[in-house]
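One chain follows as structure tokens, the form predicted alone.
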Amino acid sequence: MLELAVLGLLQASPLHGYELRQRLKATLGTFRAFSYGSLYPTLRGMKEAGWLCEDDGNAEVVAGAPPLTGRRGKVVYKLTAEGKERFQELLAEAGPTSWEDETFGVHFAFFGQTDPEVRVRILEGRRSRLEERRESVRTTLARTRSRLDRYTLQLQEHGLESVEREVRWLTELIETERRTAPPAASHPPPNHPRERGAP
């Protein structure tokens, strides 16, 4: 998870890491607190893969990115081609890991970079998983509701109420990446005459 969010904000801009963890808060707000302590270890891992690679803090700034705001000589993160190459490969991955709690929000931070087949997976299989943990929820519920108190069976129905809640904004989001889908690319059937060179 904090590869992609690291991979993802370099390829923006070089960041120094102070700027880079600034950076992460900004852009992933509540999702997750990012320290200094996981964040460097994870820098040196990155850069030991050839994902990433160390500048001082005159490297040239990507053309339209905001300018660098450390002092000279500060380390600077950059992307190498491979760190590309895998920002790319982890923006593809649609899987479980894309949808859990502590991932779906980072893959969200960067829709706008993904492929729309991929946004849509990725939603559906968020959702499936909240509408089983709604499920499981309102089981509880029926099962126990007797035997709460009742500041404890507000919290559940809080709960409860939170989850259907994101359903309904992850429904509003397929539906609205279904509407404005490109349309997939028509290909002419064979023997049509564009496949034999007609005009």
Contents of the next structure:
Protein chains: 2
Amino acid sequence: MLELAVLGLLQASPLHGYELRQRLKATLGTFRAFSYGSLYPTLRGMKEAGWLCEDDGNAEVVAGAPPLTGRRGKVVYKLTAEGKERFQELLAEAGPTSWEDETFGVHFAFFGQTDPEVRVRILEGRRSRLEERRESVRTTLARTRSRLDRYTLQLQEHGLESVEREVRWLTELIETERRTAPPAASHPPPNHPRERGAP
Amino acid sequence: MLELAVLGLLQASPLHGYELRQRLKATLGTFRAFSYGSLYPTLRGMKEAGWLCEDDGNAEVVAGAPPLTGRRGKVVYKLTAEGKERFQELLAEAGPTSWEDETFGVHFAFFGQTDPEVRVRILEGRRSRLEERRESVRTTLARTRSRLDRYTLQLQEHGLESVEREVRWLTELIETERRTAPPAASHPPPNHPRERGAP
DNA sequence: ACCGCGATGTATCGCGGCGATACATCGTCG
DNA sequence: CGACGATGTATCGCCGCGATACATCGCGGT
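With the form predicted alone done, generate the form predicted in complex with a further copy of the same chain in the same format.
Below, the chain from earlier opens the complete complex, with every other chain and molecule after it.
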């Protein structure tokens, strides 16, 4: 999750933690925050896993004193070959993991590097996920509407409208995708995203 | 958080875990899920804290066999006096804790039992929280728009619109509140004239 | 008469992530 | 020259999620 985001950003250029976090905010916007409390441990984990390593800007020219004379300097991370592979691997993934609430935004943010077919699959998966939720809310709402007070009702309806709005958004995006990249010949592979089983 | 939600629901009527979870879904809608993985531990914690206790529906009539012959039966929880106090205490709270993302929905769901003044405060707090975020997104968006690819941009803008929409919603709610309960002339944030009892 | 299956029901575990916190350095403005 | 805010690295405790396990009940199918 954070792992994917980090891979995505570092794949563009090496960065240190702080900067990475700024980019995270700028890239994901309102969708996720990602505090340092998650970032640094993740970074360490990824380093241990071999996806990334420290980048010293290839051995300082003046051995004595780069801007950071004293103690702990910036730690710049960059992807290893394995890290790049890993990123591609995650990008290609189009299962429930890629369209759940917390994950979808991150995947979407890197759609630019994602295979067009995978894009559509994820968008459709996300949409049906939301449609499920919408139906569920609608039915329970219909069932309990009379028993709800003003505020609870308001909350339900606002939530419902949010979901509906997002579904509309996704539908538009899907249409654009289809228009831009017309389906391959007779069988457009992403036929029925309605699958809740094995990854 | 979950604590508040549980207090609110049990305050209406005693319930067991499973039913509690259903109500949670029905009450909070799309807003929070709350899995059993949080519910049961919370329930235990609250029991230990003395907010709630088990309710045996006052000693079964037929000692031998109620529907549940065998082993573990349903565990019905109800609020203690302290629990009710605690609920009131939490309801009266109108600080950052009550209008952050995760918390606001829960507070809102129990607005029916909340003091009108507190309601407005929370709604306004929530709104300015969102306005902050909106401005932050707007500026970083203006600053980086040119560097963003199609998808990232789309994500930013969708997020921005979501925030704007929620701000509009809140504004409407605040207006309604003011219209319905007009008494207090303007709104002095720190201290309000209507003080009861001793501070 | 039996079985299976989905709803009801209680409970735990690992882990991902958040917010608060601590600390150190840098640039800049009064 | 000293205070302050941005930059920068790092940890800790807590919350809540998703998966999982297990048990019982009521129902419809064969």
